[in-house]
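Next comes just one chain, in structure tokens: the form predicted alone.
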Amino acid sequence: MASGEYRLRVRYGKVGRLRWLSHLEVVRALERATRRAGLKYAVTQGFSPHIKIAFGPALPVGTAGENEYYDVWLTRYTGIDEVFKRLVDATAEDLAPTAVGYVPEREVSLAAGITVAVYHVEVEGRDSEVGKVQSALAGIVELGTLTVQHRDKQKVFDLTRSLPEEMRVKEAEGGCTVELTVRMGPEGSLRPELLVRAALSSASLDASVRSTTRVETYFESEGELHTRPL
């Protein structure tokens, strides 16, 4: 951090219709919000200077997020309450900040530090009872791996590593909710809706995924899973 810069961390949601934005569109929208808020932000060096801002792991198009994060570097210290009010006023409701705070520059980056996420996957359909979906998920986990085909590439996920906690299935309106914790890493992140779809298909259940929401993201250090970035 250059002298006179302050690293501000913002927690926000990506919900409602804006869940369909791409990560790049979210980045641009929140950069514009920072400018509209009138904050004195730092810019990067080089031939094409731009606002100094960094985001946590990207969300796929269509996946909502309730506790997402970005860091923005300011050149003037402004009180937390004032920063929060300005950002709320300048940001679209479905991307609105829910908390802000200053963090030390030495703290690990969001992209590198966030390695665990909790998801809720909503399942609907004639066979979406809790017991049937639980049984289908258990069958997939017993296989030990999940192979995912994306365009011309194939990825194999070790489910023992990717799922550090046991999945939970709860009754919900019109079906059930699968709650699962996913560990991310250099090999990529297992998309929870693909795991659930594979389980439903392998068990020949008449059910489908209605929506996916990332409800929490965490730092993981020395075996401690649940440390919020802010």
Second form
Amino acid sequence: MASGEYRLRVRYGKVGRLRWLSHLEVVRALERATRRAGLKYAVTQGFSPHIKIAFGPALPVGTAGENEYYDVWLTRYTGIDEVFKRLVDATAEDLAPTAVGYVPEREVSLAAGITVAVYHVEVEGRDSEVGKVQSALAGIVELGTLTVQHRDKQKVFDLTRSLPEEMRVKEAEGGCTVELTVRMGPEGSLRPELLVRAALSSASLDASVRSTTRVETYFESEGELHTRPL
Amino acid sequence: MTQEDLWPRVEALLGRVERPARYIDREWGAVHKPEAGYRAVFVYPDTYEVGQPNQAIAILYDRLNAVADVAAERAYVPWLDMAALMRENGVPLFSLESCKPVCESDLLGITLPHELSYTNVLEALDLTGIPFRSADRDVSHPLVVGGGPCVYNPEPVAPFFDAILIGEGEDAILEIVAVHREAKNAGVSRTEILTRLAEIPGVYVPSLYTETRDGSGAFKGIEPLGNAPAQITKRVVGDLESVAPPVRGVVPFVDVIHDRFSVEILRGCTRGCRFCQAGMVYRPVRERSADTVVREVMSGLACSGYDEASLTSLSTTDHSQIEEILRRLHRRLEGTGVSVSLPSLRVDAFGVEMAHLVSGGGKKSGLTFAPEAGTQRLRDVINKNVTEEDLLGSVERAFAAGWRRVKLYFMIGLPTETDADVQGIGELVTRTFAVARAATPPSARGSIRVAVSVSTFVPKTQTPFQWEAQIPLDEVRRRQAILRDSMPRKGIDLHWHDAQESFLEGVMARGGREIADVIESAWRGGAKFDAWTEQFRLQRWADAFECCGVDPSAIANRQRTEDEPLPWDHISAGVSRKYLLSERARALGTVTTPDCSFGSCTGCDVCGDLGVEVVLGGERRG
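Right, and the form predicted together with the partner chain of this protein, after the form predicted alone?
Following is the full complex, with the preceding chain placed first.
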């Protein structure tokens, strides 16, 4: 961060219809919202100058997020109430900011710092009662690893590392909700709906994943899993 | 009418399609008027990312949504995966804003951007469930109205439309909606609705006209039935300053083509290139003033949040105040990371100077020039008033200023073209490369690239070449071989436009009403997204022509006599037939004609006949 710059952190949601956006589409939409908000943003140096902005870990197309973050560097300090109001007014409702604040310039980047996320996976279908889904999940966890085929690559997730907490299954309308905490890392992040699908399939349950929402993203430090970036 | 909100059914499909954001609405700037009593849906006959940047739809959307109790919405043709799922699940084509069935709207406006979009018009109609032919529709169906660049020969698609607007839509769309709305509310018959629409200047109602043919089946003309006008003349907005460009446009989420804020800084071009339909049909030249352009760009950027503004027109660097506009924008946007782009450049020193001003001495992506032909003789035939010295001088300046890439556009198959003209393209490219090399420091010479794009000339209606024969496919291939042999290899990227697509484009451009059956037959045979080269199959079209008993080469490859009736004679773009014929004679005599916006009137008759005239903000720099 150059001197005279202020690192603003924005918490936002990707919900409703806009959960169908790709990460790149979200990035572009929020860059445009920042410019519409009329904030004095910093511009990168180099061949192709552009707005200085950085995002937390990507959300897949179709997955909603309730507490996502981006940092944008401003060249003029503006009070957070004013910044918040301007961003709300300039952003599509389903991507709207929920909180803003300035963070120290030396703070770790969102992409590197956010290593833990909590997801809610909604399951529906004839066999989507809490008990059945719970035992199907237990069966998968017992295997210790989950192998995921992505295009022509295979990825193997160590479930004891990827799932730092026990999964919880709760009753929900028309089925149940699987609540799980996932640890992300440089080797990739476990996609929770793939884990749930694998469980339903291995137990031959007549149930399917209706939707996935990342409800929280956290910094993880010194054994502390749940530190909010803002 | 059910007016069902289709969203839950649409959303259920989104997890299984590419780029679901094409179908979700909620873009910044989209207008929602759920309570409106009249709903118009504009359809662009291609995917969201191709259709969304279309300026005509943006203008009509803006104009119509400003009317109380009228809602204008958008729809695009779903990509193959989505269309298949929609058919499988019985989901009809929906508008983005209300997500209601398009077939339940009051008016369905379909733009005709180019000839290869015609099967997509049927694809869109099929997904709505509206009958293809106007003759098969009743008052329960929306009024299907066409418009756009292809209306200057509307006959191939005429039976699919209830009405077609010829020319500019800013004012005409308001009149069409007002007349339709009043007639609908009065409960008059469909025939009466169509008759009233035909009274609006510029509106062509195909069902009120009939084709006449002689005993042998040869086309003899199109005659009005009843009181419909014998000739339909295009609509023109006299002064662009009187109609503000849409500032609060829709900002897409999807990565669309031309993903930037666009302001049309001038309309029309009077350079007079004889092959160019746009140059003939968008006359006269009307500029927006520098003050207006700068103001609209700044407020458009503020409303949209784009990081790029584009100054659009057929020939942007012809604007008499372009230098002032670019300097002012450059000053205002400095340090914001927001850039300005020019979509079209002149092949001269001024063009390069303007490009340099835009790039601000920084990023230099590449310059595009269109000499169109390889020899001076042929450039004089087509009235491309550009010399080899202009081109080479510009290339030298550009490469000396730091550019390393240049793209050159050429055509083969132009009237009077000989093999020497085709070889001339290769020779001109060779000289261009040599000049570029000499102007580039030795250490950077490895990165020099000259991209050469060659298309096949397609004679278009309302141009001096509308009577000419298009060269047949095997002749295209022969000339392509000559070109390939005469083209240097090193540092040159040679690209062809698909000759088969150009052939079909030529048939559609000058065919008559009989082509409608062929289009329908081709669509039934699986043709859609024909402009997407990987989707195009000539065989589908060959089958359709055969099935309908139409000989396509008799349309594309036949020389017309000057006195024979043409299927588009009842449509006037304002440029007189007398002028087209005199330009044709000058072409064949290799005589050029100057641009009237720099000098005196060249007698095309647009100004007098349409009651409009050339509007400039200052003196042009030729």
